[in-house]
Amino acid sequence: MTELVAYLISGIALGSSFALIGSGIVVVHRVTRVVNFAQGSVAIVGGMASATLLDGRLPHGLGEIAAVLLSGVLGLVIGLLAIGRRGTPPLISLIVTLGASMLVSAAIIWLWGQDPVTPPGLRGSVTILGAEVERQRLLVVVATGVAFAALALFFSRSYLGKGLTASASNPFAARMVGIDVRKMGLLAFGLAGILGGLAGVLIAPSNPLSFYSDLPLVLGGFAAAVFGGLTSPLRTLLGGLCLGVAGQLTAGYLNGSYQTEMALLLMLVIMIIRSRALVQEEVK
């Protein structure tokens, strides 16, 4: 029972990072119809940048915020590369994000090397139902909840959030009322960078990151986004949590090397289920 509780909480923490990365994919896809496969690399940059900034004697809080903002700038740069030229087809933009991911991975190796990096996080642990749980993992869960609440308020209450929603719902109508859909797309890339950076900053203290960590992160994030139909951040959160828990249970009771395969399998199952649901809706 103690092991199960520990695996569940660790899975929820890991799934929270998947959800943050996946929500960034959703935000970009809703506005631009582009799947941003550079999202995992942006998360890695956020985690590693926080390690460098904190090692440079920036205090906790300020160092993490600076790393998240840096990730947001990187997301914006990727957006300029992917959709900066008007009329770029979504497929070409998707390929550009893949190329950007490779460039970012090369920059990570150049700046931080190939060894895993772990920034300092919250120390200590707490006991929950007999299981010792790191405070950092609890911070991941709480911060993710706050981030999704802030995201909901941003989309429902702010002018920019409503502009993003309008651009996603009906780009033509949005243009008719004076909304620059291209600028909204760039804003979406920047917001996705912030969400990815936040995921990296939160997960890095308990899960060391290196340049090759981007693949499992982007796969998990994309699987969560697919669960949300590439349209719903809330369902993406649910998908990320399910994926994280399933991965941790697989690692705990079977073999840790199967986590990526589990992500791919769940993503395939989710895509099959959702495609059948869409076909049934069209038939009706």
The other form holds:
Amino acid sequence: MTELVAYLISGIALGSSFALIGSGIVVVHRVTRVVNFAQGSVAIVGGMASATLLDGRLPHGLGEIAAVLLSGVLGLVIGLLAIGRRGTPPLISLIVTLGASMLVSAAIIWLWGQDPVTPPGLRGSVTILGAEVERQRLLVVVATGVAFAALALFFSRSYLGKGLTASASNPFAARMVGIDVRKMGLLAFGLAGILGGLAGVLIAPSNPLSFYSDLPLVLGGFAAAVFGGLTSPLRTLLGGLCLGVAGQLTAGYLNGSYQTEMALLLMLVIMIIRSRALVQEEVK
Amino acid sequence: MLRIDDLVVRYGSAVAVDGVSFEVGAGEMVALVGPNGAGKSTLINAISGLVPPHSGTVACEGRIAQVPEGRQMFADMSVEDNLLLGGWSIRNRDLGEVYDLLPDLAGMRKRKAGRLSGGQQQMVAVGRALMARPDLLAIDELSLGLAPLVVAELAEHLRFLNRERGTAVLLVEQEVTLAFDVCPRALVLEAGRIIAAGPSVELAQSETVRKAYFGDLAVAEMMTGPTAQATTEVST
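Return the form predicted in complex with the partner chain of this protein as a structure block, the form predicted on its own having already been given.
Zooming out: every chain and molecule, the one shown earlier first.
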């Protein structure tokens, strides 16, 4: 029982990071119809930048915020490459994000080397239902909850958020009322960068990051986004949590090396089950 | 206030608007009629800046807002959000003014726009355009898919708007009797070119225009009928 609780909580923490990365993919896809495959690399940059900034004696809090903002800028730059030129077809933009992901991975190796990097996080642990849980993992869960609440408020209450929603809902009408849909797309890429960076900053203290981490992160995030139909950040959160828990249970009771395969399998199952719903949402 | 000069719009090698020139004065109501595929929507989209012209100029001394064909709601958003987004390009967004002009909108402000009837959506589309405080309202197919009584009500709102606020109206409409009834002046577009222009009453009586573009129904006779009759289907 204690073991199960520990796996569940660490799964929720890992799933939270998938949800953050996945919601970035959703935000970009809703506005631009582009799947941003560079989202995993951006998360790694966030985690590694926080390690460097904290090592450079920036205080906790400030170092992490600076790393998240840096990831936002990186997301914006990727957006400029992907959709900066007017009329770029989504398929070309998707390939650009793949290229950008490779470029960022090369930059990660150049700047931080190939060894995993672990920034300092919250120390100590607490006992929940008999299981020892790292405080850092609880921080990941709480921060993800706050981030999703802020995201919901941004989209439902702020005028800029409504502009983003309008651009996603009806790009023609958005252009008609004077919204620059391309700028909204760039804003979405910047926002996705912030979400990805936040995921990296949060998970790096308990899950060391290297350029190798790109694939499992982006796969996990994409699987969560697919669960959300590439349209719903809330369902993406749910998908991320399911994926994280399934991955940790797989690692705990079967084999740790099957986690990525589990993400792929789940994504495949979700896509088959939800294919009709996805097509209906696309038509709508 | 709006001056179109030798406007040409192309989609690849196809010419949709071919050397169109006309003017709309401040506070004027002008109809732009013509059969399907005449280039009406392309022309209105070019005027609104949604379609780039190949050549020619569009000059407007004030602000233009468009009511698009098919309403084009932000379907999952509330009526109020739809209206607010209509004022995206201006600083002070005043919902009260639009609710004063279209009081029905206040009662449905919390409802999702996608769940409204066609007539209600058209009213939201008009209200959304008004949020930009336009000097010229460019309306694409006001009557499309709507019941005659709803169209008559919307037409009355347009007249009121024009009378009370002096907003100029460019009404693109396939329903010729409605267009001629609402707008004192009209232009007839065919294959991207203006082939007739003048007072609506005269155009309605023009044998050439009537036979060539509106079939054999007696448009002029319908013009003399009540407003409710203005939505009678006219063959194109």
